[in-house]
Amino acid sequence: MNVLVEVKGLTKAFNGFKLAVDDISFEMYEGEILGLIGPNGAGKTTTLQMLLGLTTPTAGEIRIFGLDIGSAREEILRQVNFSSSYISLPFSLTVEENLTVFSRLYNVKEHKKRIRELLSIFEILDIKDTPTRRLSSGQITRVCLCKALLNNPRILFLDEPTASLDPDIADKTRTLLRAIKKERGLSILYTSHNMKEMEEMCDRLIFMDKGRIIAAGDPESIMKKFGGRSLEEVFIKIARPGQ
């Protein structure tokens, strides 16, 4: 399989001594959904920020598409995108205006057509002229997912992408992401605290705790390793080591 992301010895220390990420290494392959899971404080968000070039590692190496993130960040970011249920958009702009700004940043051809296509897919075309400040959290989440797909990325980084969605829209979103993965070979790095969702979505998982990788593999192999009947049961075992 073609390796798209290669991480070696990645470390991040804050204030010179507190290790948020402690010497982790992994690969991400073309056309797979790779899950990044672990309790709060495990280092998932910091890892994601380093992969996006938002945070500089203390040590280690990140290569995406064979390029070093430190020296080729702009070239890499043209081919990736990111969405999180916790990010905000300019509140004074309408949905369509927000997406137009991002489409110009990514030099999206026929951006109006692309925007309407994505709004239709996520069933929010009717709110295209609505100011962002008037949207519900679930609507904002779907707008952010539209933003993340504008440039037809090769890699999509998703942080809790369905956290604010009702069960129906969340299910439709997962179905859509799997369809795009199958049709276009899209690679997705996926984080969530919904273990049932991770079990359903991910080809492989990286389980982090206290900044280190404690397990990696498909969901079934991780459940087997920790003796859990479900991924949620394994998560609880890791998060509550005294029990």
Second form
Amino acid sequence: MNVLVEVKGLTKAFNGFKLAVDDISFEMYEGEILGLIGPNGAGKTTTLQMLLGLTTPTAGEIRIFGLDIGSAREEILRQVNFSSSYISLPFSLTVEENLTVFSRLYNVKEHKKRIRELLSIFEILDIKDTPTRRLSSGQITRVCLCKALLNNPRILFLDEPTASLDPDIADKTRTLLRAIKKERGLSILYTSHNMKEMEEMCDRLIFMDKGRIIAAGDPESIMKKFGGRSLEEVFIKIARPGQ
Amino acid sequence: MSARSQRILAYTIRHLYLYKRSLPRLMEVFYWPVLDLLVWGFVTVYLSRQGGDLPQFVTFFIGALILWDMLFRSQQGISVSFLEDVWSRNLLNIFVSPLSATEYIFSLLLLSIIKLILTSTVMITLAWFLYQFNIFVMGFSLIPLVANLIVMGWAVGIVTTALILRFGQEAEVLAWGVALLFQPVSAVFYPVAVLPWFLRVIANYIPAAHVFEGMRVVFTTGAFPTKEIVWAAGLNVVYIALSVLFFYWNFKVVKEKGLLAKVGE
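In place of the form predicted alone, the structure of the form predicted together with the partner chain is requested.
Now the complete complex, all chains and molecules, led by this one.
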């Protein structure tokens, strides 16, 4: 399998001493869903931000498609995308206007057709002319996912994508992401605190704690390693080491 | 169209869409400038009728009011546009897109020019109808004077944006207050000569002070204010270069400190 993301000795220290990410190395392969899990403060978000070029690493190397994120930022970002339930889109713009702006930012050809296609896939074509401020949080999340797929990314970075969705839409979204992954060989880097979701979605997991990788592998091997019947049990074991 | 221009245009369009249906955004462009022109314009007319012995009292005041607004709007065109993305939690979407920091600045500059044209058109037209004031009597001098005000507004706007990026929404108040900080030493409504000596020293280093001195030269003598324009342009070249460097330096610090994702929280 092709290596799309290569991380070597990645370290981030804030204010010179506080280690948020401590010398981690991993690879991400084409067509896989790789999950980043760990308790709050484990370093997942910082890692994700460094992969997206939002935070500068203190040490180490990030290569995406064989290119260095520091020097080939534009070329890399044209081929990836990001969505998070913690960010939104301009409230006064309609869904279609917002997606048009991002289509142009990503230089999407035939963007009107692409927007309609994605809105149909996410079953929100009927709200295309609605200003974003009138949407429910679940609808905004789905519009953000449409935005994240506009440029047909090779890698999708998803930070808790289903956090604000009801169980029905969350399930539909997961099914859809898996279908897109299968159909187009899309690679997804996924973070979530929903352990059941991570178990269901991810081909491979990286378990982080206190800035370090403490386990990596498929969900079953991680459960086996820590002697848990579910990822949630493993998570609690790690989060409460004394109990 | 190159990919770079396409991205600059895309980000500009993102802001222009706002004006289609957002009343508060339209107010920002039209309401406050018009209100300023009405209130201060009529105050000026009243004072001039009270027998003030300053010739062209209305001309000086209305002209200064319109020109000052150009500086203010060009600064706001940058900092408030940036804040729009902070308020709507959209900043991360922008910075994980291929839009570079340089393209981002260019989009903001383009936006500020568009907003300025809209606002100034309204103010200039209204000043003509209400006070029979025609700013174009300044002739060719108007172009370099306005250009210098716009560039100074940009420099202030870029510095303000960099500070908000660095210190978060706590620094938001700067977007409205910083330009006004320069107003007393810009000698907008009075000559630099009336300032106390220490403020006169500061005014020497403020491009807008030279612009407004130049404006008064044009209104009183009709001559082209070469000295004032050269001074203002020279200072602006230095300030705009420093402001851009300051922005890049801050952007680097913000990325090192991992603050980019936190702006707007």
